[in-house]
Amino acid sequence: MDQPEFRFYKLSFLLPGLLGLLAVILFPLFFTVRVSLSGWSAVSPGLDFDGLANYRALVSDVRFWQSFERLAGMAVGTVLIQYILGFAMALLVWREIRYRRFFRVLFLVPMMTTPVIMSVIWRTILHESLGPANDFLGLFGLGPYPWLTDGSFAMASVMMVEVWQWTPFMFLLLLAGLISLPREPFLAAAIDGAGPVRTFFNVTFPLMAPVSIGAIIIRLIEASKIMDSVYVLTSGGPGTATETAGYYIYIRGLKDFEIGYAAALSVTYLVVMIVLLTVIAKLLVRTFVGRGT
């Protein structure tokens, strides 16, 4: 058993890294809260204390709350599709099929692309008059469709691009979970005469519950920060049809230069996301595991 002096000696080596980590995390957070209590703007720069004026203003900021609703719908919708597709892809290459190593690498290609470059490529593909997407559909007498210039189409296009790029990440997590599953339950199911569908719902899916919950939460956290694809594909348009909370904060902070108000929006965004993700995590545990803890 370690002596107290030796334990302190070991922990002292962790102290510099821990202090650095706390500084990197806590200082920006506290500074943002302080900025949110100021009236810092292009007209009045500085950290003059303005109380809760910014928070009172954002309560009635309809555009901010609408952008939050769009972000929530976009995040939940894309992550749900990513989970279904990622699970199907993971099941496909988990089995003994030909060229499964090739397919494992192929499925990861979209995730290897830089998000901004990927968005530029998709913006070219989905261009209404010059893009190959409408040219291809035209061969079948379909289109042209306003992929990025109509509100409904633009939202669907942004979600499609997000699903295309980040499904491989979900696939990777779920495949790792499948590979780590014990073989005994599957052997028992085979002895009992269970078919593939019954084995999946009674064995595979329940055993994958912890991995599924973790993968969904990780992707929800990332999807709640959708910004780059919106910026490149639609710039929040047409109008505000694809404007997310992050993009709206960017507009108020770095375009309108209302730094104090943008900081208040950021703090509110963080608090709301923590609450929502906590609730979603509990719901996922109840759904997958069947208990409320």
Contents of the next structure:
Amino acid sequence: MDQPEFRFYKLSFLLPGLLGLLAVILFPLFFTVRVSLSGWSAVSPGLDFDGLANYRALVSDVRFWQSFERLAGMAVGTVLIQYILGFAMALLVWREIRYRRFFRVLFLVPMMTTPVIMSVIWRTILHESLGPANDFLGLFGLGPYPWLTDGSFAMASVMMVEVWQWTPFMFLLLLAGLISLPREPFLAAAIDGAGPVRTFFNVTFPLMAPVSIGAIIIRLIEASKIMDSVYVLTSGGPGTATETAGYYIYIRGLKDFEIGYAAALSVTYLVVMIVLLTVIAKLLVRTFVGRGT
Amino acid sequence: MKRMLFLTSSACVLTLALASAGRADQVDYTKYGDYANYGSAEDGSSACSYANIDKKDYSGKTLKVISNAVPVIGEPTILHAKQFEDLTGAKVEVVNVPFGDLYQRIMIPFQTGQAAYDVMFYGSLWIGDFHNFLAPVPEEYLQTPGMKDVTQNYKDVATWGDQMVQYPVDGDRNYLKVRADVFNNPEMQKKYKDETGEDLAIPKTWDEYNQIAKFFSGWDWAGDGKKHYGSAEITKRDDLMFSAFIDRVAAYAKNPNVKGGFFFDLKTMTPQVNNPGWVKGLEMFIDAKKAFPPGGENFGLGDAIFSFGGGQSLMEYTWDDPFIQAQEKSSPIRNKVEAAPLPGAYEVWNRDTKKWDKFDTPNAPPYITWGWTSAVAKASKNKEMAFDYLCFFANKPNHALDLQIGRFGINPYRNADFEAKFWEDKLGWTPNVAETYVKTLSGMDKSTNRVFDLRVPGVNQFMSILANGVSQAMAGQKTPQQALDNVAKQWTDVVNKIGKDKVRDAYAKVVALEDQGR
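What I would like now is the form predicted in complex with the partner chain, since the data block earlier showed the form predicted alone; can you produce it?
Shown next: the complete complex, the earlier chain at its head.
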């Protein structure tokens, strides 16, 4: 008898959260999809219905797909380096060492700074005329290097700034994982006479696999949105050498004011990223944790 | 004796009265910061003077203004807004946004029919996109002394068809700046003559420019123990690089004997961007890389300003900013610089005959590019107050102050601004510096072969495509011809998407400005 009232009562508790979710996540998403089906631009205001014209156009947009390839290389490369460095730093301060607390805080500093501000500072450091990087290397007879004006160097510079800024995030997650590991496997390895290298590969690394996969996926999601450092350091140049998908969408949407087309690019980007990251996550789990997990 | 005393007293009283009357007519900036350091100017008696704006009562009303981030144009917007508030009782809300955000922050309310802002400050080249949403400047404001003194060039920039829809507040153009102390140095002249067989003189052509720039690259011609370089240019994609490129191209592709369009052939709307004149301009741009300072291939406007203004480079050719920076009191090269027209070319592409025309004197069309402007929204409910604010913004004393402060980004656009004495008296420039400056600027205004911005709908997209193509060629990803062919193809696609007639109608107005030759 009381069942319907009970259901309504439960629903009324959920409703504010659901409405919040709808407003914050689903509405912008659905709105973007709707905009992507319009021809909204500087000369064609508003939400007309243009069908799949934008999607048809982006299939042959070479610049977009090239920016995607560049982004993939950049994201995978930076996240791998961040993982290796972050793991090394976490291992360093995991054990009892002097000034452990100081190092833990110090390693987090880059992550706590604003990305755009840090990119501006890095641009100044790497400035080939006025920046200190070439001056410093010159003391050792090295350089000068075209940090931001040669395609390969510019790509390396953007990746370096990303690694510098986001390795602490990887460090934080991996350190939390290390701290939560059970002590018994390590005691057993010690009793068996395993050295530090063997302990790492046979005990620490396997035990850290779930945390590592989580950390890598989170960072891949973030790294696939590289935009601010590209914007500040190179504007996607020289040529299109550092143009990422996010930066290209910014150019088409906010500079060219091709709102409908930029929305189609965004939706496509979202779908491709969801598919790719799902595949990567599955592969990582299968490789490091096991098929049944 | 009494008579003498009376006369003396009367004379004193009269002198004091005149002096205080004079002071009363001077605008007082002390209340608003350190602006009083730049002195003051007489208020005058125009409709927008302090005295006359003071008579207006806008109490209880709010004026919404959007402008660029502080300081460039954003700072004077705020300063004059505060003054306007104090005089009229109005509330002026100024929103300052970064330049990259400005277009869409103005455009989206326009397109959605909202009166988000009464007054907008923005780049004058966006008139092709904005003109339908702007209120024409009323006749009474066109008759103010300040507006009447605006040069025809900048009235043209503010006009769409036969209506002025933008309120002129700035005058921009690109011109050449050089280190006069080096060009006039006999030792340098001899060295240059010995090694090249030619006389060292301010370049009249881009060939000469590149040659001199390359000669003066990579060694210490300034005698300060550092390496110096020949040319600082804007090369960073998406940082107004298109302007630097068009400066160079104009000499080869803006043929005074060919009417009907520089960017497009107006009749067919075929892009001209890949014709031999444009390709030559790009080849020369790439050639100049040899004379850039380290990192010069990624220079934005700020880098170019500091490279020339800081004494690193011999030459530069963008807006006023590097010149003003070089003339700052703390500058190591203050009063060691000169302004000159953009270099030109003896051979200019003729797209009608498909041949290069030869000229006895270099063809050097000035590029009237960019510049800040302002406008009142058609949807504004406070149009009178909005125009009063803009008129007040640009009144005589405010304009005199704004011109003196380099970071404000406000440059000469009135006939009175081209008096060398103003720059000598107010800013302490030497007569030669001031003379070359005003002569160069006023000469460009009088040119009969000018290039204007591509003021058509979707201008940002056209310029973004152009910058990308040029950047690819500069980076060696494509040859100049391949890069510009690709730009032309994309421009054609954009024209077809927007509508050929729509773009042609707008472009015809640009061509009319260029071809009227006044």
